[in-house]
Amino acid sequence: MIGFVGAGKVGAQAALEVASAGLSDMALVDIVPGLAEGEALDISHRLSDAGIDVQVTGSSDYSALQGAELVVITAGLARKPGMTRMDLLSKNSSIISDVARQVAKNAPGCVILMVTNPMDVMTYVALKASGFPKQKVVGQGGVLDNSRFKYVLAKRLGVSRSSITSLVMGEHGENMIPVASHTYVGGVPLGNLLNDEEVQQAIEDTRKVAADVITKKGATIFAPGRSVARMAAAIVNDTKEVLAASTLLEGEYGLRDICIGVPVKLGSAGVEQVYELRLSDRERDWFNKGADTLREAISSLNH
């Protein structure tokens, strides 16, 4: 059973992505009195003329997550134009403490996954909450923001969104890092088909993208959706996928103590391997900058 901790517009858009893939039966949870229950009904109907035969259930008692093996967490204050992720940090750091030592009571053996935001560090908060393995808890962030990348390459080049191989690790924020240097488009190299001035256009296009959504319509919801159901794919069938998501780091690139994006290995036990890319020192030079961005902002919690 998967559960969903906030059903709202991204709560919602996930667990209806999740369900209609037939995953797994479903618990949503949230504390608006009826908001759950409204929402596993509409995803319900939704499922019943596609024929899919998964269970979805609301409600506003954290019971409902007993026997989850994947807890996906939404809850929290959104978004707004204007605002940057970290504009969120001390009021949803107490919300997602309380929901992870939730979690954890009702769901022991669960893996957690993070999409509130600033994410890298409410999946720290949420580690720390929890007492959970590291292993046990990821963040979603850099599969969502390597969709929009392949967005603008693929609109830039006028290729195939299918044709581009690409990442982006980081931090889930400003600082995040489209890897241009491991980006492919059908096996040629990025650099062999824009020049620099380019790359760094597509880089920059990639990181204001979320905040140009926002200003349009108030909130990202069917991209970050989308990304929740690979990621739960990769967890709940044990597939092994290699994604970029955010893990606590314990020596790997130079890091200790927080959270951040990086190739990962996803499967039953959550986050099974971390892989380490060979960055260029432009590259690193933005990873470390969004390392430092995210343990100031732990820092600031600890006070």
Ligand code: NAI
Second form
Amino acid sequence: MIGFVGAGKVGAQAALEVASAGLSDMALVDIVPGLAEGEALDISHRLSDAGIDVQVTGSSDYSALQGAELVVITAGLARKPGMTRMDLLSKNSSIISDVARQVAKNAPGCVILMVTNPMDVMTYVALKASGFPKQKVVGQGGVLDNSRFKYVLAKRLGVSRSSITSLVMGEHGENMIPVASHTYVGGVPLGNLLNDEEVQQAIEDTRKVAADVITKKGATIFAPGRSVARMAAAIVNDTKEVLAASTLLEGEYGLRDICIGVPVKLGSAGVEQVYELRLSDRERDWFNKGADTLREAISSLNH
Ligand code: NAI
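If the structure you just shared is the form predicted on its own, then what does the corresponding form predicted together with the named molecule look like?
So here's everything in the complex, that chain up top.
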């Protein structure tokens, strides 16, 4: 069973994606009375037409999470036009501390998949508040950022998105790293197809594109929903898929005691392996800048 804490825009969309894939029974929880139940009913009606028989329930009581193998957390405030993800730090950290303790109490064996922003810091907060081992708490950011990078590149190059092999790692925020040095188009290195200025422009476009969606429609919903569902499938089906996701580093990349996006192997145990990748000097600088930002944010919470 998969639990969802937060049945707002991203939580409901992620739940719809997971349910539509017939992945698992699901329990939605939200503090707004009736909201999770309403979303669960709406999703269930959608499933009938597709002949999918997973059970979807909604509640404002955390005991609904009992038996969950995975809990997706989207509870908390979302950014409004003009805000950065980091602007949500103090309010969301107190919400996430409380939510993580409730999850640990009601679903002690689960993997937590963090979505709430600023996601890397919230992954760290949930890890500490839940008392879970580090493998069991992972954050979604890189999968979504990579979807945006692929969109930007496919448009610029006039190729199918499916021919692009890429990843976006580092902070899920202003310092994210679309890793151009390891991006290939049908096996051809990106540097053979775009000059340095064009690559930098694609990186900038990728970093800004979410803010653009928020300015235009108020929230990002469909793409995050899909990214969460992909990670949920890797965990629940134990596929061992390697994707960029936020995890606690303990010496990898020369860093420790922060959660940040790196390539990881996902399976039923959560983060089953962390992979180290050689970055270009510029990418390494961005990675360290993102790490500094996250370290400052974490230490500001302790004061
Ligand atoms: P939303 O405002 O539509 O939904 C948030 C929901 O959380 C609301 O329904 C609210 O009632 C609920 N909530 C608040 N406190 C709660 C608590 N203590 N227990 C249970 N439920 C609680 O916001 P939206 O658009 O769904 O975004 C959710 C979060 O996800 C935001 O922090 C947003 O920035 C983040 N986000 C992260 C992405 C990522 O890639 N990591 C992508 C898109 C959004």
